[in-house]
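Here you get one chain, nothing else, as structure tokens; it is the form predicted on its own.
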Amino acid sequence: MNDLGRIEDLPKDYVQALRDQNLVPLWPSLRGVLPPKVPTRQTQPTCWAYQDIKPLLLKAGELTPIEKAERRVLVLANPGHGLDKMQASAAIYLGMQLLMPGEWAPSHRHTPNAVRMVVEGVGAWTTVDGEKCPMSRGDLILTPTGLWHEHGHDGNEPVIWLDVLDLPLVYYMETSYHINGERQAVVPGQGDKQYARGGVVPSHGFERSKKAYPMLRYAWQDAKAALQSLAADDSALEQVQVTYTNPETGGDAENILGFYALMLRPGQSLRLPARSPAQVFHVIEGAVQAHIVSSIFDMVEADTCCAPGYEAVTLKNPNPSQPAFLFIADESPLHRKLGVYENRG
């Protein structure tokens, strides 16, 4: 196909005009928005180090109360979209936000989905649409779109938890917003203990739940259990992976972003496929090296990473005798809903 024009090479008058009427020709700028094979991606690999993170985190807990702050977070900020512009990937905001003993992060709801996954410390808990979450490592824990939610704080060290949302995507469509709320009355029952166990779901009469989202906490010590004994029924199972999933639907968990556990044996390299989606990883337990485009990352517990759609990532766990897990975050359930998902193998 010959070079399309350049916008140089038209009349400077004509230009002119075009701006004057709020138009723009396409063809100079054709093969930006539709480049040949590959799309344009402004994610960049990049890796954020818990060893860096914590510090400023908790430097951030003296330096403002949370009262001035209402959610004390940090944004994990990929270069590549600009530091200004707060997103991970095109879809995937991240932040680790950090609660002090005694705090209480204020009520509120809003469009973007959320999911928060704990990395350290005990004695915090999320109140989400009534229903008390308590917040344990590898926990994790919805706050969907427009269910009020509250973190409030008993335990005697700080608590630090992963926020990853589709802020970006929400805030591109112009539908952003929250609400702020009062402190919200806990109510009987919580989902991860009503849909404990696979297989079975609870029914009131012969009626099952019509709530669109049944459960907001997964355990870790479930998710975890659930990896160990899928690695233990299959040795030859090479992706050892669950996804975080609506029981009542078996659908994704949220509907923009998708969430899964991975567990790597020990030792072992696994090659995940070129897929359309960008992606997260972030180290639960273990040490991981992650090696995405030209940059490899090693990742100890509490890292973040992330990867740009279209390529192949490459893990390792580099321990011999014990086995490494990760929580992956990716914009799977979007690009299916919009009809682009693609697996390149």
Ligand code: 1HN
Given for the second form:
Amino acid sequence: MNDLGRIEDLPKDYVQALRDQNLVPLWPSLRGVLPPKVPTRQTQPTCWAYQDIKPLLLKAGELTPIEKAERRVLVLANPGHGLDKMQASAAIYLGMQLLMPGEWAPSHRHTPNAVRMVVEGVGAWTTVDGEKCPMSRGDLILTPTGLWHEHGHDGNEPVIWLDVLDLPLVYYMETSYHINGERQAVVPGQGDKQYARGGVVPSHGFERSKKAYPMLRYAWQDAKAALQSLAADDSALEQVQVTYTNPETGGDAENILGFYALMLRPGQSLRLPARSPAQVFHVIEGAVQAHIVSSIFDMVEADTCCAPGYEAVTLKNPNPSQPAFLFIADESPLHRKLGVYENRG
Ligand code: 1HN
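One more: the block was the form predicted on its own; return the form predicted together with the named molecule.
First the chain shown before, then all remaining chains and molecules of the complex.
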């Protein structure tokens, strides 16, 4: 693999003389940082079963009060990166967060972008930039970079959601920090109501392009209805998928990670091409078998898995009579902006 000469081939005193000057020879490491044809990926195909996470998360609820934790989260860490790194992939962080009835996770803002995918429970809400977003199963709620956000819970059962952040990238760039704030005043006017139907928008009471992130909550019932009507409209459509977008720009909902909902028809097997971005798959409804490199994950509702970039993924719906629905997060907005995006088929 390394045919460019080894560090051991150099005189020890020469290597030490380089070190003393904070100098390093490139050639022994060149193949490592620039491997032939395919990048080295630490990201391993990994699956986290919700039935394994949930009891441990509920236990965290008993062990650690919210006042002490601020955010009560178990991180879904990819062993390929090392568990301490808290990374699912190079750019993606995943965590399962628990909020118990009556608890409040105080207001703060930070540079990493986040989204929440609600997994279980009713009665919780997230206030983002003054907009109070109710949290129901399958809803996607954005907390983009710099916006104040806090979580509360008026219901009477535990609420659990999946956090997806671009924290590993923002941390790597030495740009990750947070600021604590006061409880937010809730302001009227909800982006998810104003933009609920593409093509018809309110004539009064809102202005275009005032906000960088005009829509913060994407209700699952709307995304699911969109998928079902796409599937019904064209029975030959193979990839029944929607992208969560900024309704003003038409671009991705956030700057770094991309978010999508996918419907697998009953019994469908779908091959996703080998593309450069790493991906995360989370089952919202139904069952999904994911083939990723040499791993096969049999996933049920609320299970989550990740796939490295540059690998094709095959998703199968084993149920012959019911569709399956997945939430997908990937690194493609980042890859496109950086000019490294590839689709290798
Ligand atoms: C964060 O602010 C939240 O606001 C959740 O709920 C998870 C992980 C890392 C850094 C900040 C939240 C987070 C986080």
